[in-house]
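Have a look below at one chain only, the form predicted on its own, in structure tokens format.
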Amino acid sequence: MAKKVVVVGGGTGGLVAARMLQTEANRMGQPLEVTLVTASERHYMPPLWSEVALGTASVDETWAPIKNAERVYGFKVLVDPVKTFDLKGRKVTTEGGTTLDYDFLVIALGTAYGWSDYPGLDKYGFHNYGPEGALELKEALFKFKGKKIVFLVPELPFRCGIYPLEMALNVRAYFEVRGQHPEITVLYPANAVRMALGEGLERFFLRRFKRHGIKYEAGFEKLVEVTEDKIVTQKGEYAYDLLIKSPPSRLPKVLADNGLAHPGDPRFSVVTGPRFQHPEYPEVYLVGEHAMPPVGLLTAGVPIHNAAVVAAGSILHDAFGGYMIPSYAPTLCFGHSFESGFMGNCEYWWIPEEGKWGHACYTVATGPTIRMVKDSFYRAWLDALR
């Protein structure tokens, strides 16, 4: 009797562990069911959301039908929102109604926001974490004849974490080529390029703000408030007249409603490594945005496209003997920086006693053919789903 595997999430992290454990159970002539349960008819790739911005994509090239994933990779599509989770039972059961028994599960919901958690932030400014943002944010780009434009960071840590630092860069080009030179700020709570990227890639984009007359804001402190004209923080105020901020990560409802938020942090789920495990249920794994901070990870699709390879891995495991549970891999990541890019090297080690990935990075090269791999590789994802 083939074994059952339910794999919650459209995204990145779903679409991998589905695409792995049906692959290779076909590949090696083993049986198992697999079933994607997504929200949405839609998998998006975020980071075009800021070519949206740009004017580069339209929104309508950053997306491909998930439905389209049975005819490609051979496992099941059901698009209906996840309602409850029942671990001890082993069963998941969505808002239509329906119920899906499972030996292995694979959570990866990502993130909400929390715009509303600071006053003023859901109010004032621009963002690009969503399609439509993407396109409001393009006419206020189009629009914009002011001085001063400021890239807020509420908290950490938060949704990909190169994003402010690229986009800067890709806003000072916008505007130079039109002839205009706005005072460009990017204001971070703390020394997070450093935390989330290390020493190496610190300095090549502390290079490049300086080089490009970008002031970089580190450290101050806590938020208070946003109004129409300023960042009002513990350590001081920032006058703006174009805000594009990134948002407060929050643990998607559903995963709240179902008693998986992480005791130390419910801002994010319970996982523990080096697996992505649940803690009192193995058979579990979670993978998405809302694992990654509590065992030591970025939320951006790389980290979780490498978790979710382990945690399938591990079930093909379990579920058939012996199949080699991949190690969590160096991630290599694509930015843009200004009219060039570079590509970074993240390697990793898994540290027991902390329960938590250690990880040191450095740049691996430069130039602008990188920013067209990167742009490639986007379109390139989502051509295989087409």
Ligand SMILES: Cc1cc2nc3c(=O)[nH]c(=O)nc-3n(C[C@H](O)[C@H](O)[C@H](O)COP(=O)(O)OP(=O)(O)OC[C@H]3O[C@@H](n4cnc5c(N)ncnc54)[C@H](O)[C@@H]3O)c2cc1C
The other form holds:
Amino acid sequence: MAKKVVVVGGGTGGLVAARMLQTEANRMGQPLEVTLVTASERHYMPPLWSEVALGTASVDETWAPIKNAERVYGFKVLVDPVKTFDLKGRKVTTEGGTTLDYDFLVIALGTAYGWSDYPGLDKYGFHNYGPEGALELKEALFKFKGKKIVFLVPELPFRCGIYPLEMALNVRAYFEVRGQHPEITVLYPANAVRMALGEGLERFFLRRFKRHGIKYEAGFEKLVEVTEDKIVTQKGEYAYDLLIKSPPSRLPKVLADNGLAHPGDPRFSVVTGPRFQHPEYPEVYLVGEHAMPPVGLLTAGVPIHNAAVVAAGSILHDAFGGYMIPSYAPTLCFGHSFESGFMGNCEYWWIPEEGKWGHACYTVATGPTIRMVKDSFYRAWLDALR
Ligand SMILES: Cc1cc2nc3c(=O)[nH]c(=O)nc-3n(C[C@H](O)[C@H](O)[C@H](O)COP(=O)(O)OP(=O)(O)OC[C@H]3O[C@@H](n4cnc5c(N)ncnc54)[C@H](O)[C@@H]3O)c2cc1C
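Having seen the form predicted on its own, could you give me the form predicted together with this ligand?
Entire complex below, previous chain first.
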């Protein structure tokens, strides 16, 4: 009888895992029934929301219908949010009342945004961490006539560590050609750039920031509040005319409600490395953004992609009696920087005594071609589902 895999979440991690499971099983002529259950008919490519804010992409260009994966990759897709996980009984139940049983479960549910966890953070400022927010930021940038723009990272780790760095350079370029030269400051609670991306990429960004007159201030430690014209932190106050904010990461509610919070840090989910399994139920894999920090990984699409590949390989190994489980691969990351682009690479090694990956990152290349590769990669990813 065909083994059943349920994949919960139709974003980066869910699509990568379901696609690899079904296409590898089909290629080898092995029976495997893969069902992806998701909350939205839209498979989004979130980095393209930055382009929506800058006016170079429409919201419709940032997503493709996840249902098309049935035709393209051959697994089933159910659009109906999961409400309960019964790990003991190996079942998930959706809000619509469908119950699916499984031999293996993969969970990739991204992150929730804790905007209301700091006074004023939900009320003031703009962001492009969603399509509606991106349209609001687009309008705010278009109308901007002020002097001070502040990018605020309230808390670490947060969704996509390179975002404010890339966006600050893009915003500088956006205004420069309009003949405006606002003061741009990027505020981090600690030096996360070095911690997460290493000295090589930190040097790259600091050089670029110096060249383009962007201030990088890392070390305010704790955000106190945001008011309509300033950010108050433990280490000082920062006035702004335009605030561009990143969200604090929080565990998606359905995972919190079902007892899947990490015991050491409830902002994230339970998980153990190096195969991304649940500590008590090894047939359950957690590969979404919520599962990255507990095993020392970054909260971005590229590490999640790799985690989904490891989990899919591990399921194929157990289901079919031997399939070489891929090692956690180096993560090549493409970014924008002003008119140009950069390519950074992080290499990983598993540290069993810490239960985490160690990592080292460095700059591989810079130049305008890399910006083009990044843009084409996102569009090609979505085109494959159209
Ligand atoms: C502005 C921005 C720029 C970014 N830039 C980059 C970048 O340059 N490089 C990079 O690597 N990463 C980048 N990222 C981060 C990257 O997009 C995310 O880390 C990645 O998409 C997370 O993958 P995921 O599968 O965990 O979750 P997501 O892709 O967020 O998908 C979560 C899925 O879960 C579904 N879901 C939610 N609730 C339920 C439920 N109850 N039941 C079933 N399904 C549910 C949702 O519908 C969705 O399909 C960026 C993100 C943003 C916002």
